[in-house]
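Take a look at this one chain, the form predicted alone, written out in structure tokens.
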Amino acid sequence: MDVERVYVLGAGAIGARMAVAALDAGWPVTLLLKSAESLRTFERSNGIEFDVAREQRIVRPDAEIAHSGTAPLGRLLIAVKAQQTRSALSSIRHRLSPSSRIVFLQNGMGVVEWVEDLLPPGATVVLGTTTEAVWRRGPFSLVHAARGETWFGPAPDRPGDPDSAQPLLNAPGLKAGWDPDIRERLWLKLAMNCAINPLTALLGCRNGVLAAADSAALLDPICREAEIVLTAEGIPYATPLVDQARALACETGANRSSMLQDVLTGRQTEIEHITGYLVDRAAQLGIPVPFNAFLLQAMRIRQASVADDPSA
């Protein structure tokens, strides 16, 4: 098996990050791209454009389409939208084996848990999660926005190790490290995505309305909602959500959400993963969530609307 390999499924702004990331630290990598369409725009580009600092570079990683591949995957980095892992996955199943290490790396949670069928007995899986500032200027084209931390993890109930996530963990560039107990940090961002994704989403602005004074009675619901959730969990914070998110939102204010950039695409949005796993395990704990069902059920119909009408 090519067990030193990196195969990235997902090259949008994260995935291709992570794969300039493995290939500074020494890794070949692979893209492994959705189409025959996605692989000329690759071919074309030469590869992936890199601007960082306003220094530009073009770093080549191999690529291939997903499902027409036959080589084992013995390091797979998993880093499209929560929302299409299960369609994504399925396309590259014949290719995993126990053997496999899986990284996913993506925003929301329950993926794992929701993709367990497709996943090989025994292959190992780690969670990850980052806050590197990152969007694209194009296809494979890639603006460094500002540097994040990114943290690795073993997922609940399957065998994990540091090594799974070796590539990504000594990168030049990353700052990066190994959690044991990656589900902190896990619901701590959860709770950042919950509160600034759906209302930015539903606002259509940018990350840094949220942040201004009279945002504040909209984030204070939600965020004490998810701060009780939080607690009935186990997880600590040690700053009010509301401050870390208006903080956060003060940050990147000039950033539109992932949320909002599928909307305004008329794509299908990360909502289940992100704000419905909020609102599915606070009914599990009993924990009533108003105000975050209501924005679940907004985001729900406005992606409906967004679907229906054919000039969007």
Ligand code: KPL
The other form holds:
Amino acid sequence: MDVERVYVLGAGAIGARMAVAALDAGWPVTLLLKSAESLRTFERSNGIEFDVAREQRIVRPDAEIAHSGTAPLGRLLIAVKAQQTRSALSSIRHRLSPSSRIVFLQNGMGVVEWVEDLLPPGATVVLGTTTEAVWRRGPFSLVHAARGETWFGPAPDRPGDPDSAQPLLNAPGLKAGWDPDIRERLWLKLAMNCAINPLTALLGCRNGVLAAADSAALLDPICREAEIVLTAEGIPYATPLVDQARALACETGANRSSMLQDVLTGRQTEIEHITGYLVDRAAQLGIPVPFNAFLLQAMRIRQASVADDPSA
Ligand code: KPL
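Please could you give me the other form, the form predicted in complex with ketopantoate (KPL), since above is the form predicted alone?
Full complex below, order starting with the chain above.
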């Protein structure tokens, strides 16, 4: 098995960014693409265009169609959108084995539990979360907007060790670390995504709008509900979540949230793995979260109306 090669499933903004980081760290990288059409687009683009600090680089990983490859996947980074994980993983299941090291780097929570039956027993599974700000100008073309932090840690009830994230832990240009209690970081990121993503997607606004004083009335009840769930989960938070959400909305003010981008391009959103996860956990814990439940339902309707009307 080629244990040194890093396979990246999902060549969106984060997947492609991490492919660049692993290549910069000296690892061979192969992008696992979903179709012959995306492979053709990749071949035409001649690599990944990566704009960082106003300089453009072309970085050249290898690429192949995910389902038609046969080489075993020793190191796999999963960076597809949460809702695509089952179908993407099913397409490469025949290439996984108990010695595979699998890293999930996505928004949302609960994905590993959802795809558990597709993972080989005993495989090492690591979860990651990132605040790297990268946007996609087009297929295989990225703009690095701001340097964030990327953290990895073991998935619950699975063997996980820092070696699985090695290609990214020491990558130049990436601020990355290992946190044995990654759950705290995942919950805090989830809470921020619950606060910012559905509101921006429903209002059709950039993140910065939520930093304005008159948006506090909207963010506040969403964050208060999340605080009760986090407390019940034993997750500490240093400052009120509404303050954290406003600060993040301000820092990323010019961004369109990933959920707004999905709505605008008619794609399925990650709502079920973000607000849906919070609402499910709250129900299991007996905590009422009416504002988040409202947003979940409103987003489901918004998403269905986009699917119905391609011009929406
Ligand atoms: O993670 C994000 C997202 O858009 O998914 C935030 C932090 C809200 C930045 O846009």
